[in-house]
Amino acid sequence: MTSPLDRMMDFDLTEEQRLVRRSVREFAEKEILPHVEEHERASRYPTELIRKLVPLGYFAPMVPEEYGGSFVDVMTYGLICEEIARVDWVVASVISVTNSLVVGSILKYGTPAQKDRWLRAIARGELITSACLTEPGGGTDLGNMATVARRADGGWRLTGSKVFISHAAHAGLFFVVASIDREQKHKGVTAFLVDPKATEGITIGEFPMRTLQRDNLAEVHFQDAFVPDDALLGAPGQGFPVLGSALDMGRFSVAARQIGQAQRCVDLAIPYALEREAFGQRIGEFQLIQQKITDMICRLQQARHVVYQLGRMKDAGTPRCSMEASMAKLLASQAAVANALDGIQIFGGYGLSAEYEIGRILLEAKAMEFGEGTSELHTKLIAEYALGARKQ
């Protein structure tokens, strides 16, 4: 790498996770880009090109390798997910989301029993998961949520629904939260590990977005729906701390991502610049675009190096960061959001037409910037961790 852009992004990584990121940028550019406008057209779940993660470990490099996975340190898994993200969010969040919220949960408060069934079958890519936490009447209060679960003979019963919920038709497990007790608001939160292709009462159905068609995303309705008490996941009415601590890591993770689009915005706004003309010179020679494609590196790199440095406080032994995942969620969704549209404005009317990905980038990264907790919400959460409203 010789420019001074692979430069700032790779100065103070150690020679592993470079070649990592070498690694798994050759893989995405050649066994990914070339199907994503194709799958996304078509509606098509990348569920072949999910697979091809698995044999080269980036499909569960948060999965110890006693039971199977490729376990690799919090930064080497972040620049796995934005390499990845920056040419497929989809494939991307496949990986964030079996990782940062499954695995991590499983880790921390799932039984011995738990952990040898579910992670060794995330390590063989034997099934895709699932996090149903998203509500119709509201995703980011989750302490207030309307689906209950119910005390029944030999486990729990669970009613309500879940909206907005990737990879919901084609895993084979759910990471569900619901409550015991709505009266507790968040105390009464629980957390349960499900098996939907057995368990009845369970219905999944389309929810139709403008964007991510390939993700397929589902509502998935919960009826009087039975779990055996071996699927809870801690102790009942302790499923906040579950959560909150899942949710640090899916935060990092979805940040990552949010650094690739960022990335690919930028990657595609530069030769583009160079190449096209209008008055008789090349665009990029025009001060104002040179203004946007400023603004672009420079906010990318502000946001990486919040992400960063996330990372590296999580592989240090940080045991909450809920700030810090805050901070790098906010920035680097309003980077990916910022930079799409700067890259739109300097590809001019092209940057909407099919023929050019930047204006799906656009989309899909204005749908996340509502995902793992919306700008509001962790504006709110930074100051309230600042003025010590909020404990860590």
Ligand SMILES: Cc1cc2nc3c(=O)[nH]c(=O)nc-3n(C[C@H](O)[C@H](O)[C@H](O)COP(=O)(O)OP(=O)(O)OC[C@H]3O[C@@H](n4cnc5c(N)ncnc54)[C@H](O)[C@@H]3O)c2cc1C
Second form
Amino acid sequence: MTSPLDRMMDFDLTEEQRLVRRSVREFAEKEILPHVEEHERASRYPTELIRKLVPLGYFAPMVPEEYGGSFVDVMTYGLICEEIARVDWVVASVISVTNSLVVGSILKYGTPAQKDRWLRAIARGELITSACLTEPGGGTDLGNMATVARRADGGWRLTGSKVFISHAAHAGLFFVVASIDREQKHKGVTAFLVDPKATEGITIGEFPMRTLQRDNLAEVHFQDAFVPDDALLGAPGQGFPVLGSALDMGRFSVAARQIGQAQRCVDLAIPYALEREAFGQRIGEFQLIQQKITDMICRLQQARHVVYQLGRMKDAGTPRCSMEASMAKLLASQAAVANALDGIQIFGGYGLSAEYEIGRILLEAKAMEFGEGTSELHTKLIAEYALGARKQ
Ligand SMILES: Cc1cc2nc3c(=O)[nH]c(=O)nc-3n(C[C@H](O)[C@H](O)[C@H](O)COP(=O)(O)OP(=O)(O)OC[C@H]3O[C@@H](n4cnc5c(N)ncnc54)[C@H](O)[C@@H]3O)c2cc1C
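What would the structure be for the form predicted in complex with the named molecule, given that what you showed me was the form predicted alone?
Full complex below, order starting with the chain above.
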């Protein structure tokens, strides 16, 4: 018989989607989870775990079959992100950056040659990708970008710095945005597909963090780096629509990952509340602990509904669902961070002991509140869409 907690995750999924969820979860718990803490302590990037995704079709679920990918519906893609993120931020981030930001942009704006070159390589698992958007001067105000692209014979020269770039030290393809005319603000923003290994003038530096020590983040400096004309993704000055569409899907997959984190907090807190005793009884019998468990389940499920609805809208072919994407990202961020905080409280002091996973999840949940738009940005966007001040 299905428990109410299992039903919460699966009740309106198709049989095939349930099967995918079960398979991804089994894989993630068996192959990834046992290594995460060790990788974090050793500052080690999980290259070998990422490789394991490829034959299972979890690495390139949004690459169409004609390019060798394992193309699935958007909802199933979200389930893959959710289940992998339930155990590991970094491996899930590889899937979501690559499929939402990079594959999505190439599919929509790439030339046939770009599709042929990059999508096939991604589908074969030959490279992972990074999205180079955020700059030292700010990540929210992307129209004010300081990295510039200057016309050169046969291509463009990029100069500027990007920070917080996930996977940059390991990536074989950078999705880069730069301005061809800073005075034009967002109308000058232009997107490029850059091969970092074949481009002179790119240096990748360490970007130390208090969390995600798994060699995940880097800063990337472009110093007059020459990229050929065929690196241009979309037309010059048309980078903002490319970004808009990439972030729309990116927000879905990040929100799905946050659902995974919020779920993991529930999964860890319940057995602990049933086991740990104080004053001669299990702590799960105290009403104040029960309140936290109820809050955790309710906020998880509330956010999950909005995220899944977004996935279904995308599967139904709704061209842009930007307000819903902001709602999903905002609610899922709130659920993941609040569930991690409540989870730690249920664990008492052990919540912050290195022995337990829940303390690590808090900073990793908080980290995801910034990627693909902060909570403040999404709060503002939702109101602007609702008030008609911003078009979808
Ligand atoms: C773990 C991690 C991984 C990341 N990975 C990547 C990556 O792979 N690629 C990449 O390009 N970036 C990445 N980022 C960067 C992330 O996208 C930025 O941190 C984010 O966009 C915010 O930019 P910022 O940190 O410069 O904050 P700022 O833009 O400086 O904002 C500072 C504060 O001001 C608020 N604020 C800004 N504008 C407004 C406004 N109009 N109204 C109200 N409040 C506002 C923000 O919400 C925030 O609270 C990552 C970040 C983290 C933490």
